[in-house]
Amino acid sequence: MELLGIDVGGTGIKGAPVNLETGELVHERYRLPTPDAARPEEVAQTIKEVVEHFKWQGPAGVGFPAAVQKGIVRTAANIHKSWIGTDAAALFTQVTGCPMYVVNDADAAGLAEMAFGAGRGQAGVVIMITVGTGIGTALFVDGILVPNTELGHIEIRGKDAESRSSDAARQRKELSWEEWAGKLSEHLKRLENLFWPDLYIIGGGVSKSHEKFFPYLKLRTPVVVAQLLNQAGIVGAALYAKSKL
């Protein structure tokens, strides 16, 4: 079975048809820049271009950087505030003419890793953390997703956690990998004490440099690097659409 997966990011909107038996992209992914203001209609039109590039006519999944309940966007930490309350699934369906199913982007990446990557076959509590401009999380219990956890936004030392432990924060503050790993460890220790995970999976852009900071993480939970890298959001979005059919 093949379905189209689309990943909406802060700088790019990427998509490709996915073989849902293997988790592999059927065609090379297609990427367009995310519109500057990234308002609903602008993003919908860009998604339409991705759909038309592949001449896609069936159902598709979209990973989106917000908490999403039944297709409706509930938060806007890193997107335009006009998204809050927007029925993204209905909007994308109307604009593209294809049935669209929308899921939180970190949840999408987690679905992919649990099906085809570092979390495959892992029982117990697994937390996927995507670290880049912000921090996204996906929580799984015996392989079942607990959606929209948004654990990147818990409060640590009076601040939104991702403002201290994201890769953007590392670059902005010009921290060494060891200094930054201390802040990330503090964040993940808080999650340890709340959820007692059996495994952490670290993904997102910073995972490409995992060998530079993994040795400095001070945690009781095993930590592994995500395996699907920049394909995870696309694959997970397609998996989510499949689950809704």
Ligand code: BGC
Contents of the next structure:
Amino acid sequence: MELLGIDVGGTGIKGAPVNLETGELVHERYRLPTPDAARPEEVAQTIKEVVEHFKWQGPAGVGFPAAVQKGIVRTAANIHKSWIGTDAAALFTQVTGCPMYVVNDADAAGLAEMAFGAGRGQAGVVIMITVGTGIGTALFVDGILVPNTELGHIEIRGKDAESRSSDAARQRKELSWEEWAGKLSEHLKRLENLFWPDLYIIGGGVSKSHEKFFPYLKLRTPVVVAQLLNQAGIVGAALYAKSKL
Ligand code: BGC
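Pass me the form predicted in complex with this ligand as well; I've looked at the form predicted on its own already.
The next block holds the full complex; its first chain is the one shown before.
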């Protein structure tokens, strides 16, 4: 079975048809820049262009950087505030003419890693963390997703943890890898004391530089790097759509 997966990110909106038996992209992914203000209507138009690029007709999944309940966007940490309360699934379905299923982007990446990547066959508690513009989390218990965990936004030292340990924070504050890894460690240590995970999977944009900061992570939980790299969001969005058919 093949379904279209789309990943809405802070800088790019990417998509590709996915083979759901193998987790491989069937065509080269197509990427368009995320519109500047990234309001609902503009993002929907960009998604429509991705759909048209592949001449796609049929169901599709969309990974979206917010908590999403039954297609409705509930939070807006790094996106336009007018998303809150928007039925993204209905909007994308109406604009593209294809049935669209919308899932949190980190949950999508986690679904892909659990099915085809670093989390394959992992029982127990697994936390996937995507580190990029924001920090996304996906919590799995014996392979079952607990959706919308939003553990990037716990409070650390009086601040939203994401504002200290995201890759955007590393770049903004011009931190060395070691300095930044200290902040990420503090965040992950807090989570390990609360959830006692058996495994951490680290993905998102920063995962391609994992060799630069993994040695500085001081944690009792085993940590592995995501295997699907920047394809996880696309693959997971397609998997999510399949689960809804
Ligand atoms: C959002 C999450 C999202 C993460 C990664 C956070 O700011 O609150 O919903 O998964 O960024 O995009």
